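One chain is shown next in structure tokens, namely the form predicted on its own.
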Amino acid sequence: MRVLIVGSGAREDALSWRVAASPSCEAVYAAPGNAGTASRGENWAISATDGKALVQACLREKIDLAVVGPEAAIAAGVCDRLREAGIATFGPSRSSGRLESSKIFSKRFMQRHGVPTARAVAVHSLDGALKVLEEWNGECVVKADGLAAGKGVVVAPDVEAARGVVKEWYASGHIPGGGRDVLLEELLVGREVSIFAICDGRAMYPLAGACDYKRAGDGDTGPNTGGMGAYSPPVGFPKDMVDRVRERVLAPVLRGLLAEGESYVGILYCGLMWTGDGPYVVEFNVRFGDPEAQVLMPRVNGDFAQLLKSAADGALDLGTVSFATRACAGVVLATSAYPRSNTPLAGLCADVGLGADAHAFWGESALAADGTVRSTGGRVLTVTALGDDVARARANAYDAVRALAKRLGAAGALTYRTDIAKF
């Protein structure tokens, strides 16, 4: 089988690792791709988003399954495009993509087919939102309506700092994301996790668990970022909580999307919040997480690729893959200015090998002709490893980031939070 994973971060670097190690795949390619996948494959110069030149290399190189990683190219249609010229994908239809491409969309989606999920209202201008407020009591979460790459979420401690929020976003025209429109929504109280489940056009099931710390810094302070690191499985919570997921989100999702007219096929990441009453959706994204991605993709065994195929050509077969019982943790390796910035980083060492059971996974970067990396995200690299339990896989995980910032050449330019998996 000759693969494309589309996308340039440590998700598609994780995602190839991978699909290169199935029994199935015969080669492995990526669109833009990065350090990473230029490893082990053949990196096309192409955008993520790009699904006419997509389309045309597909065929040029008889790809046979293409898995689109990114949100902006699912948004951009980029599933459609390939499906339409007869190529196997793996991702959502623009169309079913609305559930992350939106947040009033997908708000109102749940809301139509009794999804359990916060209350909220959506605003279209600063005078809205103002008007809104008037009548709003304590903490407020103030969500931007389009894709912001994980930076367009801020949660108010009250009214008067939401009103800040607002005015900030209005007065600059600068709504992260793009756009007018703004979801004001309470505030739910509980534990976070991420539960994946594996689409395949008429049936959804739980594929694996997750737990991501999305703020800069430790003691989850600071601003919100696209993921600080992850492990899985989760920790702490009751042990039918996937069929409670499968029972209260997953199957009044497929239903909602038949019902309308949708044949959703992909991953669909449910952003859960767990509270006294079950789980909650915060947000629903449509694939893999980063860093989630680079955390469930060590545990995998069997033929992932095969399972991706199965899943485009809608028939799931479960069948070719397991979870490994063993935990696996990751931490993100960022510039020191991140999210503010990103600071390219040049002749960063390629070779960041750090045994059987921890991995690098790079993100946004290209292979120098010299062998070095050049690094052009504010994540330059997700290490994980993996442990008996969560305690023994974050003990070995950070153990391998002390190790691997002995050898890179811009460590100093480098931060990571210290309390990844931490409990």
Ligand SMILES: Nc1ncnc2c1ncn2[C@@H]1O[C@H](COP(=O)(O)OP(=O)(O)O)[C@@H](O)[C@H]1O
Second form
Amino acid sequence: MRVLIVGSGAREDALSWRVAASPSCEAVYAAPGNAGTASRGENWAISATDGKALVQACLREKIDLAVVGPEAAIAAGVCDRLREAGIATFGPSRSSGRLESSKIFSKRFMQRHGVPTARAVAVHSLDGALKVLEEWNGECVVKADGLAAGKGVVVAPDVEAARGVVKEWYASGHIPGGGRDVLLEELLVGREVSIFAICDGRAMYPLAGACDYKRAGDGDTGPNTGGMGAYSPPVGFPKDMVDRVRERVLAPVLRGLLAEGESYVGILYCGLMWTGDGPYVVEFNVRFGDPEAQVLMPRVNGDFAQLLKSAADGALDLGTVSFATRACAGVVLATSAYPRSNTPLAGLCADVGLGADAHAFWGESALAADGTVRSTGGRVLTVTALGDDVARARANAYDAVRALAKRLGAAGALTYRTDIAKF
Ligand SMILES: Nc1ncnc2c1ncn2[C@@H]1O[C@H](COP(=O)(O)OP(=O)(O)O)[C@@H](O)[C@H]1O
Ligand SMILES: [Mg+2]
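To test you: the structure above is the form predicted on its own. What is the structure of the form predicted together with this ligand?
Starting with the chain above, the whole complex follows.
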């Protein structure tokens, strides 16, 4: 089949790589793609959010399956446009996408359907927020309602700090994500873990889990980022973790979606806090994570393209893939200015081949005429490696990072965390 990957980050490079290696895949395209996707198929110069242009190109190129990576494309209704045009699409509708694009919608959905999550109050003005905080005790997680690329949540240690955040947001008129609404949420205590479920509109099935690292610096210090590394499978959680997530989270979510007339097709990323009382949902994302996709794809065996196609066709066939028992760790190489700014880096070596068990996936980037790569995002590459367990995967990933950093031609301009998957 002919597959289109929509998006341009390292997540999409990893999806394109795994789809291209699937027996049923004849050709893989990307829109707009990056230096990695360009190495295995055509990149189309179409924005990931331009549904109309994507539909035209898919019809022209006889695309059999479109896989939509970024949340912005889902929130822009790209999956709806593609499906309306009769193109099999892996990714949810704009309406289902509100589980990610509106934290208030998502919280109310969880409350309606009995999904365990932190207690929270939605507010729509500074006065409203201050009134709620008058009666607040202890920590408060302040969340902007809309899509804010990881910049819309502040975990405030006390009420005074929470007041400061809402005052600043409302006074400046710039609430992250561009909305007017804010969620004030109780702090959950535990360990974070993400479970990825696949859904074909009728059934939902947990595929795999991962843990990611959001902060820029070692030891979880420094500012929040899009993600600096990840590993899979999660370590240190109860053996029956997946069963408990299935029962307490996925089952009520699916019942709720069906009751509300939502036909959910795609990945449901359950961001969980594993508390003394089991899993509580911190948030849902409606697509694969970045960098989580980069550590999940190397663990997939079988025909991944066929798995996604079966879900897009409403008849999920889990027999098409299995997950390796081996672990995978991934380290993000970022520019030294990240996350403050996205400084372009030119003249990077395009050959990032690392051998069978290690892979490097490009972030936002393009191939230059001279064959070198120009990186345009803050996160330049995700380097991943497999290993018999997470400790070995981690050692292999850092070996690969060192080998690649030397070859890349930008040693001093790149930084990375040194404690990914370290316990
Ligand atoms: N209720 C909560 N209790 C504890 N930590 C939280 C809570 N909500 C969010 N966090 C922390 O903030 C991070 C970002 O919040 P999240 O809701 O995932 O927003 P986003 O990923 O959109 O920025 C989480 O990964 C978690 O570490
Ligand atoms: Mg999150």
